[in-house]
Structures are given as structure tokens and as C-alpha cells.
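Given next, in C-alpha cells, is a single chain: the form predicted on its own.
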Amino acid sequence: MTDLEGPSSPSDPRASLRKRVFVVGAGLMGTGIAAQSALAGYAVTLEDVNPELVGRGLDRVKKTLDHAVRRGKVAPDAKETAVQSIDTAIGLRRVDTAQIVVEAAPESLDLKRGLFREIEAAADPQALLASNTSSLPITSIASVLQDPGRLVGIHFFNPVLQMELVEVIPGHRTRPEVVQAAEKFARDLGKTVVHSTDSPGFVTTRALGVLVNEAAWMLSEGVSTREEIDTAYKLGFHHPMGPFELADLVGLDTLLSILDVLWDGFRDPKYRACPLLRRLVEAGKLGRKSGEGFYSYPPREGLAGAS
């Protein structure tokens, strides 16, 4: 097996030949992607801009894997092997060691464009470049690259270890072999792949924005209470979580950003963010990660939101 053929077994004596995944961003999604990649037998580098963020990210990886062990989803020895497969980096200086680079930074087009300029300049020319964006157009992110055909969207879902789905989104210039490599990576991680064209919000985020936004409008109009709206969605549609529970898990700031992207992309009134959602974000009530959103949460749950 060469380093381009896929992950070797974590106990393989040729571990140095394993494909390396470089995850840009040690927030909730980045740490989930790192944990899932390590469990699948990849070597992983988890990156962020300073030691504090990287340290917090590595702690989150360990807690995520510990939780999976407690749930009986991961064996204790597999967890230890996965943790040992992850190293850390400050900035992008070691990105050239990876064959797969996954950007998991916040949903800002300017931020992602700037990151990919740096990544393209520093990464191995043959490396797969992927963005975990949940809503931003891949074509627009790739427009700053000298070779925009290298970039593809690989959209994971929170929590990464529990959610089976991955969306693969090619930009208008993404090459077919890049899409194939993205699909292979997602399937190596045990995920089911669905495809989307490069339309704002893709498939799932577009649907999520409308679902949560309509619930927020109903709440603000006094149609029902938050608890009853959540109960109606769960029992009426067999959803595992109500819209407000889901919003708090994803992060209200992330949802507001998604709605703004959808509004900019379609100019359809159904994507105009409910003022209640915007007020909560302006007040710092971002959901589980801030301790309060539509609901309040104990301090120990403060790391549960999206980034």
C-alpha cells in the first residue's frame, strides 16, 4: 500500500505510509472530522491559529471519543489508537505533509477564500482540497485559486461521529477525479454520500434554514410555545429533535449566517431571517455553545454548539 491508496490499519507497522488528513480549524466540526478520520485509520493533523484553540480542540476530540466509548460505539483500544493518530499544528506550515486537506473554519466567504489561497500555496500539489462549508458556494470559494478544479465541498453533519450523511458538492470547475476522491474519503469514514449541485445551502442546509426559520416566525407570532412547537415537529413529523432544540445544537449564529447566504443567493422572502433569531444572536444567545439560545443549558454543555 502506498500513501495514495488509502488508510492502513491503525496497527500496521507501515503507519508512516498512512494517508494524512490535515483539518483546518479545531472547532466542533473540525474536531469531529479529526476524530472520525483517526478512527478510520488515517493519520490526522488538527490545526488552528493559536495553542489555546488547538489545545481546546484536542481536548474536545478526546471527550468526543470518550463519549463514543461510553455509548458502546467505539472500543476503548480503538479510541486510544485514534487519539495517538492525531497530532496538532499552529497555522498551515505543515499542511504539505497531508494528502487530504479539509477546511472547517467558520462560515465566512472571505475567511475561507483567504485560507484556501494559503492552503493552495503551501499544500502538496496532488492533495485533495475540501471545504466543510454548509452553505457557501464552492465555486465562489474556489474562484481565488490558481487551480479551482482542485476544490470540492465535503459537508459533514454535527455530531460527526453519529451522523451518517455527507454531502459532496463540486464547484463549476471541480474535476471529476476530485469528486471521486472526495467520495472515497467520505466512504472510508463510513459515511453515506449524497450529491448536490453548487446551489446555495445545497440540499440539507437549504431545508434546515426554512424549517427553523418558520418555527421562529411561529414563536414570534405567538402561534404556540417553543416547547409545543418542538413537540409538534417531533411527534407530527417523526423528527428526532424539535426545531428549537436543533437550532441550539447547530448554533443560532450559524443558522443566521445560513439564512443570510440563502437570502443573498435567492432573494426569496421565505429565507428572510426572523427578527427573533437575529435578536438572540445579537444578545450572544447562540445555543448550547454559549449556554443559552432558545433554551438554557448547564455549564458542562457549553462546548456542544457548532463552530
Ligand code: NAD
The other form holds:
Amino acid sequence: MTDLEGPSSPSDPRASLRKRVFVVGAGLMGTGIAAQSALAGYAVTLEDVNPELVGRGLDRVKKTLDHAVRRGKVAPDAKETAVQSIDTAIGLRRVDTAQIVVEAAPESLDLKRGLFREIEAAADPQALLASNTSSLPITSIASVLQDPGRLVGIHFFNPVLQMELVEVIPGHRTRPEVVQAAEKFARDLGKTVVHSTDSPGFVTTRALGVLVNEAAWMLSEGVSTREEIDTAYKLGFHHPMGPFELADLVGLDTLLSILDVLWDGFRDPKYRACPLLRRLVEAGKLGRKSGEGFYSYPPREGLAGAS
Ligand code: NAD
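Return the form predicted in complex with nicotinamide-adenine-dinucleotide (NAD) of this protein as a structure block, the form predicted on its own having already been given.
So here's everything in the complex, that chain up top.
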């Protein structure tokens, strides 16, 4: 495995020697991971499938960083340096320039397997390959690779800049040095690492799926209103957000995929997705990212609020 020591400083004159992180998927998580990696001094390539999506992703990165500057969490010049550290790509052609590849494409096993097949074929053989999947077994994704020992789960949380936790998940064949490199990368980004075995939903997503799903069942049974259920979770459990606010932030499509993975993995009825959640996804009501989910969001709030 390549020398995966930390990045050089963003102002390092040998900037071309900086470690490069290639982020696959410029959505909610990919943009957060790109922003956080750039702030930590890595060079970053943010990739998606077409120019419009990449452009939108880069705008989101800038908005995320602006938001962090307004909150006093990032100095204005650090933000400028970070923005300049990020370039964009359409497709995986330039993945070979990176020492770390983090995949943050939608939560679909087939999609992720296809992507990692392509990534393995094109990437530097020494590069760290990581998936930001929130629920899919790393072993299942890695099963299509020539070298399944290269892949590790690095599960960031949303919003990436604000959330301190990262779960590191070795698949059954992941090599120890790959796990160590993943831990080092997460710590370089200022995160606290917890480990999970390759169990469906790991530690956090398994709990999240049940928490939101139960709220959706209560809403559809008329137990209480959407606002009151949110208030009950916030004031009753000191949760910073209610389950519907959280669902809208995470993305209803992502949550539905998570529940389906938990159902497939455990065959336990407690993971059966509430039909209300499925209907909302089918209606394109995906949460903040589509402007409507359990709640509605005016266009500007929909983007900025998720960053
Ligand atoms: P998202 O829908 O916001 O973004 C996914 C991005 O991937 C989109 O921009 C899409 O255009 C792009 N994409 C689709 N096909 C692609 C391909 N073939 N190659 C490259 N890019 C492609 O989703 P998200 O919420 O950012 O989730 C991404 C991953 O992160 C999922 O695995 C999800 O489970 C995980 N995750 C999500 C959250 C969350 O709160 N949303 C938290 C932790 C982990």
C-alpha cells in the first residue's frame, strides 16, 4: 500500500505532491466529504456522471464552506484554499491520480459493485478504496473485486463538516493495513472512529432505520401529528432533530434503501419499511434535496439547510 501519511499543508508549495482524494458521487455526502478532505489539506477530485451534477456538487461544496465560515468554524482564507484544492471530473477516467478513492454514489449494491469493478481496473493499485455506504455489506460490494482485501467501509455522517463520527467497517477479507489507512484518513479529517463488523446497517444505521421507520408507522397510524412526533423525540430524548426532520435531511430514498437492506439482512419484521415512506419516495418526495419530503422546503433553504 502506498505511503498514506497525512496530506501536506494546503499552502505547501509542493502542492502537486499532495495526496489526492477522488470522491465518486457529488451528492449530499460526496460534497461534504470533498469539502472536509480539502479543509484537511488533501487535493480533491469531485466526480459525477454529467457536467450539470458535478457543477451542482461544486456549488454545494462552496455553500457548505460558506456556511461553515458564517458559523465561525472555518477561516475565510482556509475556505478559499480548500475551494482551490478541489477539481471536478465526469466519470472515472482520472481516478488513477488518487491515493484515496471514496465512493458516495446512491445506496444500491449493483451500482456500487459496478463502480468498484471500474475503479479497481483504473485506480492506482496501491490506492485505498473506500465506500461510504450506510448499510450495504462491504463484503458483498468487495465480492466482485479481483482483490477484495482492498475495500473498506468509511461511513461519514451528514452534515459531514459538523458530524464528528466515522464508522470504519472492514469486510471479511479487508486487510489490516487497509483498515489502518482508513482510520488514519478519518483522523486526518478530524473525525472520531468507531469500528463495526460487517453487519447489515453496522451500528448507527441499524438504529437510525428503526428510529425513523417507527415514527413513520406512528404517523400513518394517526398516533400523533408529524410536528408533535418530532417535538416528542426532541424534548423527550434530547435529540437535536425530530425523526421527520432527520429523515428529510438524510434523504427518504436513502432511508428506504437502508430499511430494505436491513430487511434483506435480518428478515426480521421490525425492519419492514412503512408503506408511507415508500409512497413518498415513489412520489419523488425525497426530503430537502428534492424540496419536499415529510416537510416542504423553499428552494434556497432546501440546499443550504442540508449543508
Ligand atoms: P445523493 O443521492 O445525494 O448523491 C449521490 C450522487 O451520486 C448523486 O449526485 C448522483 O448523481 C451520483 N451518482 C449516481 N450514479 C453515479 C455513478 N455511476 N457514478 C458516480 N456518481 C453517481 O446520495 P447521498 O445521500 O450523498 O448518499 C451517498 C452514499 O452515502 C449512499 O451510499 C448513502 O447510503 C451514504 N450515506 C448517506 C448519508 C445521508 O445522510 N444521506 C449518510 C451517510 C452515508
